[in-house]
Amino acid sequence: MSVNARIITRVGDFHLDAEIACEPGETVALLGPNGAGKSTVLRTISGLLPIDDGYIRIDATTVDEPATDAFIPPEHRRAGMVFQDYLLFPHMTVRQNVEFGPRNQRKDHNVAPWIDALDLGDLLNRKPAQLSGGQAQRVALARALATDPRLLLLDEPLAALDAATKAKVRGDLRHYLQAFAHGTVIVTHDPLDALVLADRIVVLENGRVTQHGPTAQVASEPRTDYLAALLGVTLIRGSVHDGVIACDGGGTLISSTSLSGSVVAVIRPQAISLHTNKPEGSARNVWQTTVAAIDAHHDQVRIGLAGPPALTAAVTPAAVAELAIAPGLQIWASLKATDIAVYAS
């Protein structure tokens, strides 16, 4: 296993208690809001911050365990770190930056394969100030990989890029990580980074792991309000009997589930239709409600619907004009039972 850790530590008033594991060849994304403890996890694994309790093992070697007084300093942990702002040495050329790690470790590693793999051949004599954001990211990645790490740690690796560059670099990074034989842990607050780059996602909130699992499963079954909002869906908790969900916040929804007991329902805003009059059709959930909020969201408009249950619909700007949608408007909504994804909680 590339890393296996139970990290318990305190930084000021913030308390972190999280378990993290990453298999060889696997990419794990730490996803969470600002202040959740994501970067603190990387700092402890890399050795920049000692833990107060628990353990950290990299490639079966215990690198930090307060109970046994074990602590291996960062330079001997075989963990390659790429910081959010890359932190390339400004006075060094690209070649010197990539070669820095092996030279500092007094190891005779051949950096040519990473220079070739990351397409840096034409940049070797440039200084960091002469590089684009995407080029600097590739140099930082090559510098980390040149030390022959047993674990790769990436702290918001795409955050410094502009939107036009980010899509291409995200795809390139996925390609590079798939070729890396050891584990990779990525910190991000961008769900798209996690969905594209990671095999598994660990959701961290307020210093605790609130959800974890394969990327597709976490994306389709969000269990926390933070993750649901991040993925653009509405999360409803309640109990179900004979397909009828009694929502915890009041109101009911008719679903097609065969489950019984406590559940979490996930509803896509695009699944809710809005109407000026009571609609006819097959939708089993039809109700009159009030427009509580209107918010532009990319090429759609999110319409907050007063509860219970409080839901969010997504419509086009043209539909907003056609329906004359405004805060306080009385409007009809419909939702098919089959468009409600229900999971046991």
Given for the second form:
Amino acid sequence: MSVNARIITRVGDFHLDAEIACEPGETVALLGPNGAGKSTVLRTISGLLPIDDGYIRIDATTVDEPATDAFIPPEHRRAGMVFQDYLLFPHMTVRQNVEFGPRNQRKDHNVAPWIDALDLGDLLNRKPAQLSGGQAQRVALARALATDPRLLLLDEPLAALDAATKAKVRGDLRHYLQAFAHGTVIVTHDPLDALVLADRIVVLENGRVTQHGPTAQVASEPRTDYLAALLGVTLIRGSVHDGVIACDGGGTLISSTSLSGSVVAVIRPQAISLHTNKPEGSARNVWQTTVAAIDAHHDQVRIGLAGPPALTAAVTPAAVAELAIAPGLQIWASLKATDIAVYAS
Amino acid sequence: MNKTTAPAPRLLIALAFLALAFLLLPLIGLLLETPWTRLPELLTSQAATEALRLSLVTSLLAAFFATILGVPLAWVLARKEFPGHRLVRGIVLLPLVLPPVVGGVTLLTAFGRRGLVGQYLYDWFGIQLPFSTAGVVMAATFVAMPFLVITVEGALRSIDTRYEQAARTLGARPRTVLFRITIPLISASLFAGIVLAWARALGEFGATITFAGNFPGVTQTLPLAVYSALEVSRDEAIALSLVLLAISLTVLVSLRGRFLGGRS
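Got the form predicted on its own; any chance of the form predicted together with the partner chain too?
Now the full complex is given, and it begins with the chain already shown.
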């Protein structure tokens, strides 16, 4: 294990209790809304914040365990950290920033491999104030990697970048992380970062892990409302019997599941079709409902359908005009049983 | 002109000019009465050169001690929470408002030959601080250190401490963080604090004359020399005052960006 931790700590009124593990060569994304405690997790692993209970082990070394009074200060943990706004030392040049770590470790100051790997050759004599966001991010990464860390911690590494730079840097970052032999824990609130960069996702909400698993699985089977909303899908909880889901909020949906008992159903808004008249066709779920809300969402329009069950449909702007969709309109909706993904809860 | 500014009442303008005149007239008076032709002769007299040399040496030493003692004190005040924090801060600031002559009296009660600490220094080691050049340095440090402490403390509170955290994740021990991150980040304020402390030490009069006396060549600094000269030679007093004025102006100009709201 690159890192293996049960982190229990209290910061003011906020109570964090999360388990996290990361194998060498693996990238784990800690995904969650603002205030979920993601950055606090990184601060405890790096040693900037002691935990109240639990344990943190990096490689095989216990770096924090209150029960045994074990605590290794951050400067001896060799956990490389990249901060959200990079925190490049403003009074030092790029070269001095990158050399800062090796110098502290009294290692040879040859940082050339990192300077090459992150393409910093032309920036060495600049001060941080003279760098673009993407450049500063590369310097911060080089500075952390130059300490030869046993673990890399990235706190919202793309949040400070503008949209145009973000896509390119995200791709580059994926490339660098794949080359890194040890574990990486990356904190983000952007699902795209997690999908592109992580092998596994740990979802953290309000100080607790609410879901974790391989990236593809977490992305296709969101179990929490936060994650469903983040991925743009609707989550329905209920109980299923013979494929018929009795939704907790009222109403029923016909699915093709063979499960029975408590379930969560995931429905993509694109799977719901809207019609002026009762549609003919094979869809098992056909019902009449009222348009509750209309929301423009990139190149799609999201139509909130009054329940029960309350669902969201996504249609093209042209369809909105064609169907004359407006709040309060009575409309027919259809949804194939096979388009409802059902998971035991 | 800033058009959003309300029109100024005439009384206000008149009083503002009066205030400016009040500050400016003494300077003009000094310049008008300066015996320019005799200036080289007056400033190269033995009393003048001795006072100037003594002032420079003692004020620089005072700035040095104020810095090596004041920076740690400022760091503790800015970074550590402890019982009595407000009281400590009050003690640090006291010399700013205390009449310097009272400061001199308190120094005598502590370090005088029969003082709290002074009696042991004298009895055990034969060290006598009052009425010595060392006493001049102590008096100047006493009044000057608060300027450095409040300047540096303010700077320490205003910098982003996450730079220090970043340094620790990069393997820097607390001492390395202090010397390579914290102090460079506050260097502008630290410089300003040192210059302010030095200027205050250079102008120190009350605590010095009380604690160290007024002995030419030993404890008679420039301000004391001005005071003594006034009784015998007004021209000499003015000439020495001019030197102090020139130094003050230099300090003001060197710090203009930091305290006068101008650009540095």
